[in-house]
Each structure stands twice: as structure tokens, then as C-alpha cells.
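The chain below stands alone, shown as C-alpha cells; this is the form predicted on its own.
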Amino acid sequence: MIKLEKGFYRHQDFSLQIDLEIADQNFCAILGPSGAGKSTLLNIIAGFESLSSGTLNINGHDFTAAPPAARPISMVFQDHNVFAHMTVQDNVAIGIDPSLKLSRAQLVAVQAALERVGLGHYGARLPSHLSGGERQRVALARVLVRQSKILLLDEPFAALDPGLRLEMLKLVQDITTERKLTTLLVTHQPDEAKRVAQSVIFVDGGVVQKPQQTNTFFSQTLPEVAKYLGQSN
């Protein structure tokens, strides 16, 4: 469980309040207006972004000090996920061992691990060759070998053509579903969340509301959240 209590940020002239607790093994898709701080939850639990005040729990520990590479999560972003002058063989490696100096059972893992994203070939071409879904999918294997029970996922797919948008949200539903995982989604796209999130979590006006299950949060008709569907009152 992710538990955020009483949690306060603050950056210039932006704030946020957190309050919530994300159950295990849930996706959950964060919406909400641009600039309102979806991004900012997201970077606050990977510990890139620290709170000025309140707690952080994953599973009854307290990780609210602790550094990002300490943290039992995986971060996907919209870009920048692959390191250009690494092979895709290597770029899923390192997130094993930064050393990548691998056991024979591990580089069986990055192999399992590339055949699982549909990339069971390409472990020897650099990203240049890459669309930007395999681009994506080489960031997802690295989620796969680092074995992470938290995934973070920001609008990892937004510049992808929609009908590969689709079949890449399909394949983290997936992942999430084999590995047990707990998924938090950024996006712009209303229908992505009703297509493959169990609970939906609004952010808008410096306050991140609590998870709700996503027929109920469409279903709702409080003002802030009409206005961002574009539904009229």
C-alpha cells in the first residue's frame, strides 16, 4: 500500500495536498487539468520531488526521506527512457546492475524479459533504430528485471500514434496483471482511464483527492470535475 498522510508540498508559488492511501495491486489513472500537479504526485513518490511536510509509507515502511534509488519503484516517463549510445540488450540490463556485469541467469532474465515486450530480437540495435513504441517497450522490460512492485507511469505514451497508445496500455494492463504490480497512470485521456484503471485519483486546485473507482469518479457530478470532462452543468 502507498500511503501518503498529511502530505504537503511546496515549490515557489505552487503547493499541493496529499491525503491518500493507493491499495496494492490497483491501477489507478491520475487525472486533472494541466499543471495541476499530477506530474508532481508522481515525482513525490518516486522520491525526485520532496514533500515539506506529512509521511510516505509503501507497504508500513516509512520512505518519505528516502532516496529514489532506495525506493521499491520503477518510473516510466514520456521520454528520455533509453540511454541512446547503449544497446537495447544493454539499456534493460542496467536495470539490473549499473555495472552491467551480468550472471548468466541474469542476462536470461533481460532475454525473458525483452521476448515478454515483443523485442525478443532487437537486444543488439541501438535506440536510433527504434521506433518510439519499442522505445518504450525497451523502458517497460526494464521495469520487468527490476522486479519493482510499484510502477509509475508518466504519459509514457502520449506522443504515440493512438492506435499504438492503446496496444501499449494494453501491454502494462497486462504487466500489471502477471506481476502483481500496483500502476499509477498520468494522462490527458479520459477514455484511457476508463479503458484499463481500477480507480481514478483527480488532482485540480492544489488538492490530490482521494482514489475513487473509476465508474464511480465518471459517474460523479461535482463542478471541478465536469469542467475538466468538458461536460456541461
The other form holds:
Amino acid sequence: MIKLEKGFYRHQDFSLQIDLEIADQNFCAILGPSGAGKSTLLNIIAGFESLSSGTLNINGHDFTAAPPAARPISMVFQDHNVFAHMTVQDNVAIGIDPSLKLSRAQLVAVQAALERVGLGHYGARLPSHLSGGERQRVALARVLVRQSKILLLDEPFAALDPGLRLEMLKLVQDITTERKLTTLLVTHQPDEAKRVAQSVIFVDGGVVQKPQQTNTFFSQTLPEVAKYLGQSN
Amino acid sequence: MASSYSRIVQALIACTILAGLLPLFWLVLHSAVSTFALDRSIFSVLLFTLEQAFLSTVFSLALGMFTARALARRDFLGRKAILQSFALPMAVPAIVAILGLTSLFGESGIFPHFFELYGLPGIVLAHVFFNLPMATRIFFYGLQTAQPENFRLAAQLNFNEPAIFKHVEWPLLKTLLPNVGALIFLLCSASFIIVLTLGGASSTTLEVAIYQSLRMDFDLPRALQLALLQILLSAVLVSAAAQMIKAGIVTPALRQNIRRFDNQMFASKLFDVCLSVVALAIVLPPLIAVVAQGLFHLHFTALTMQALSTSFAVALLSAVVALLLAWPLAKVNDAPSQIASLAAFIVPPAVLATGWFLLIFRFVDNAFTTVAFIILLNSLMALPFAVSALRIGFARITRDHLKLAKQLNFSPWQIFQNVELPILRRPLAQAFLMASVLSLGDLTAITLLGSHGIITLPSLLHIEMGHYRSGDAAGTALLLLIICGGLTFVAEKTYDQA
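Next, report the structure of the form predicted together with its partner chain; the form predicted on its own has already been given.
Let us now look at the entire complex, which starts with that chain.
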């Protein structure tokens, strides 16, 4: 359970009010207009931004001031998820040990993760020899070996072609179910939310709304949501 | 799209270079072969040239790299001030820095026996004074080009300090290291005024030895041998440093800070603080010495005013000529243009002056030709910097701009007025200021070409120092520092807003 209580974030002119609970093993999409604070919400949960006031609680423990590494979280960004000078295998292995000293069992886990995301034969390659989609698969393989229970995705497939995007989305959905993860996906595509998310968090006007069932969200008629979805008038 | 303007400029530069080189080759062909057996003394000059350049480069790189890292990973009060003050040495005339160093470590300085100022140690210190801040700024800029995601990922994966260095910082520094190294080696191996004033009989570089055999000993064959060696060396170094020069030797913009999440261990904090202190201890004291001594000796005698106005006139004309040459070269930016812009790096000033001396000054030697060639040499020396600044501006003119101009059927003049000038206003101002600063502080051209009664501020300072008029010298040095520092500050502001 991720719980943000009376959360308030401020940076210069931008502010965000957050008060919500996200249940375990939930696939949750985060929607809202550009610049509303969708990524900020993920950064606060991951520890890359800090709340001005309020608390963040994960599974009953207070993480409000915890450094990023201490949180049970893996995050995948839109780009630059791999270190360019490292092989694919090392890019995954570094999720287990930053000094890259892995036991035999850990190396097996790395290979298994690569196979799970469809990169079983790519271990020795450098990221520059991969496509954009393949690089994001490397990031997902790293998520698998890290075994954190929360997965944050910040528009990870925005730059991919529609077909590939759906394929990657399916992979994330499967991983979420297999590993019993709680997944938060920031996206610009309401379709993606409809397809994979159990619930939707809508961010607009400096407020993060509480999660709603996906069906409920898309059948409602709140004016700001209708405007965002292009259904006004 | 090579315009005829760019071809004319390329041809002009080629002519001035050939005017410098041809007399040398002509003499080579018409001299006895025995003249060209390299003697032991020339070999030792070459060795010293390489030795001092190597040591200066190693110290500047090592200190600069880790100082840049310290500044990049820590945000503290005064960080921006340090980075800005590190732009200053590039503007400080060599002769002013030398005055600062001698008033600290010279015979009658504050710490007379602390340090051997004359000879290798002093030359290396002076070179590090100039190049350490430049290296620091380039490396700092390089570290700022890191992807912010890399630091977030590092924080999430619990990277320790060695891991961050190995996986994030080093890959960025590694690509810059050979280029910055080659650039510093190039600048140090061709450095003239510093070696001339701080060197001695056994510590002389090719550049200074050329000047001495030409102007002091009238030993033409020796000057030729040295000049040819110097050209060979600079050609190798320029091709090594070409990438750095192309990327922009102008002061890089200080991009907005990347948020970092490094674990702040006490030991690494201490290391960073010590490094910053060492770097500041090299850069600031000579400047402080100049300011502190000069404050009580600022004077504006008739001679000072005359030198001041001469300096400004020469600098202004040099900067205008430099821009006229730089504009088409930066715009076309093809291989011949790139080589032309580096002419004064490839064929160093002492060699050019030797050739011009043989070709022209032996026959026509009056104040007018001297000034004309001083301006020409100054503008050639400023050219790499001016082209570099303008090239960044031209890169901002996109294909869409040009398509639009074509669609609207603009004439070349209209393109200049409506597309190029608005976009290049700031780089142009910056290039102009930099070229002016370089010419204002330059003592090389006037020393190499002879003064003919012409006195600029740096040459006045040199004379005052030579006659041990330390009070007057202190005042003149401060005046130069204020002018060059002020113009650089304006150029920096221009760039930050660009």
C-alpha cells in the first residue's frame, strides 16, 4: 500500500496537492494534461523530489525522507535508462550490485531476466546497437532482478511506434501480474490506460485526484476530465 | 555552399601564411646542406619545449578534472563565483600574470625563496595559472551534459562514489580528456611571453629560440631550423586538438545545474574542499597581488594615456579585421575554412614574424607597416576564438530558417539583415569582445615585429618591469587587468544570455 497523506509539493510557481492511497498489486495509470505534475508525483514517490509537507508511507513504513536507494521502488524513465558504455548484461547486473561483482546464481538471474524480456541473446551487446524498444526492455530486465515490489513508469514507451508500444505494454502488464507488483504508469494515451490499468489517477490544476476504477473514470463527466479527453461540448 | 567571400578570405590568409613561410623555404633551398644538421642545442630546446608543455598539461588536466568534479557534485555558497572567476585568467594578459607571479615569488617579492620562479617551475606554474581554470570550466561543462536520469538511476541503484565516477562521470570526462589535453599542450608549447620572461639560457622553447636567433643573434640558419621544427610540432598538435577547437574553445555556457543525489561522505567532502582550495590558491593570488599593489599606483600620465589610446586603436582594428575574416569562415565551415581559421596555431607567430621580417621588413621598415602587421598578427591569433564563437551562432540558423528565406526570395543582404544578424548578434558581440581582449593584452606581436616607437599598455608594462619601476608597473598592470577583466565579464554575460 502506497499512502500519501496531506502531501504538498512546491517548486517555484508550481504546486501539487496529494492525498491518496494505492492498493497493492494494482496497475494504475496516471493521466492529465502536460505540465500538470504527473512525473512529479512519480519523482516524489521515488525520492527524487521531496514533499514540502505531508507524509509518504509504503507498507506501513514512513519513507517521507528516505533516500531513493532505501525505497522498495524501481523506476523506468522515458529515455536514458541504460549506461551507454556498459554491455546489456552489465546494465542489468548493475541493478544487483553497482560494483558488478556477481555470484554465479546472480548471473543466472540476470540471464533469466534478459530471456524474460526477449533479449536472451543480447547480453554482450552495447546499448548503441539496440533499438529504442530494446533499450527499454533492458530497463525492464533490471526491474526484474531488483525485485522491488513497486514499479514506476514515466512515459517509457512514448517514443515507440503504436504496435511496439502495445507489445511493451503487454509485457509490463504480464510482469506486473507474475511478480505481484504495484505499477504506476504515467501516460499521454488514454487508450493505454483503458487497455491495461485497473485504476486511474487524474492530475490537473495542482491537485492529484484519488484513484478511480478505470471504467468509472472513463464514464464520468467531470468537466476538466472531459476537456482533457477532448469530449467537451 | 562556399561563397566567394569565404574563398577570398581563405586566399588572403593563405597569402599571409605563405609570405611567412616562403622566404624560409627559399632560404632552405639556397643554403648549404650542412647548415641543416640539427645541433645538440636545438635538440635540447625541443626537449625543453616538450617537457614544460607536458608538465603544464598534466597538472592542468589532473587538477582541473577533479576540481570540476568537486564543483559539479556539490552545490555550495560561492560555487558560481569560483566558476566565474575561472573565466578571468583567459582574459589576463600574460605579462600581467607574470607581474603577479614575480611580486609573489620574485627576488623582491612577498615569498622570495619559496619557489624557483625563473626556469621550469615558474613557467609551469604560469601555464597552470592560465590553463587550469580553462580545463576546469570545460570539464565542468562536460559533466553538466550528463543525462539527469543517470544520476537518478545511480541514486536508485545505490551507487557509491567509485561507481558514480566509473559509470557516470568518467565516460563523460574520458571523451574530453585527450582533446583538452592536446589543446593545452598546443597552447603551452607555443607560449611566448611567459617563456621569454621566466625562461633562461637553459630553459627556452622553440618559439622563444626563434625570436632570439632572429632578433638577438641574427643567426638566420638557426632560426630556420627552429621554425621548421616548430611548424612540424604545431601541425601534429593542431590535428590532435582540432576536435576540441572545433567544438568551441570559447568559454562554455554554464548550464543549469543537474540535481544529484550523491552520498556525501566526509572523506570525499574533505577531498573536494582541499582540491578547490588548491585550485583557488593557484589562480587567485597572482590576481590579488596585481590588484593589491596596483591600487596605490594607478596613474594616468600622458604616457599612460598615449599607450591606452594606442592599445584601444590597435585592439579595435584587430577585432574588426578578425571578425571580417572569421564571419565567412564560420559560415561556410568547410575543411579549408577550418584550416584557415587555425593558421596562427599551425604556423606560430614567431615563424610568421620571421618570414615577414625576411620578406618585407628588410626593405620597408616604418611605423605604418609595423602597426599594420601587428594588427594582422593580432587578428590571426584571435581568429580561432572568433570563428569558434561565430560557428556556435551559425549552428543556430536551422534549415527551416533558410527554406523560409528562400521562399520569401531574400537577397543575400536581406538574409544577413533578417536571419543572420538577429541570431548572431550575441555571438558576434562575444567574438568581438574576445578578439579585443586578446589584442589589448598582447605583447607577442609587438615583441616579434618590433615596436618602432609604438607603445601599447602591455609594452609599457614590459618596459616598466624591465627598468624595475615596480610602482608604475603595478599601476599599469592593474589598469590592463581592469580593462581586460571588464570586457571578459561583459562577454561572459553576453554568452550566458545567448
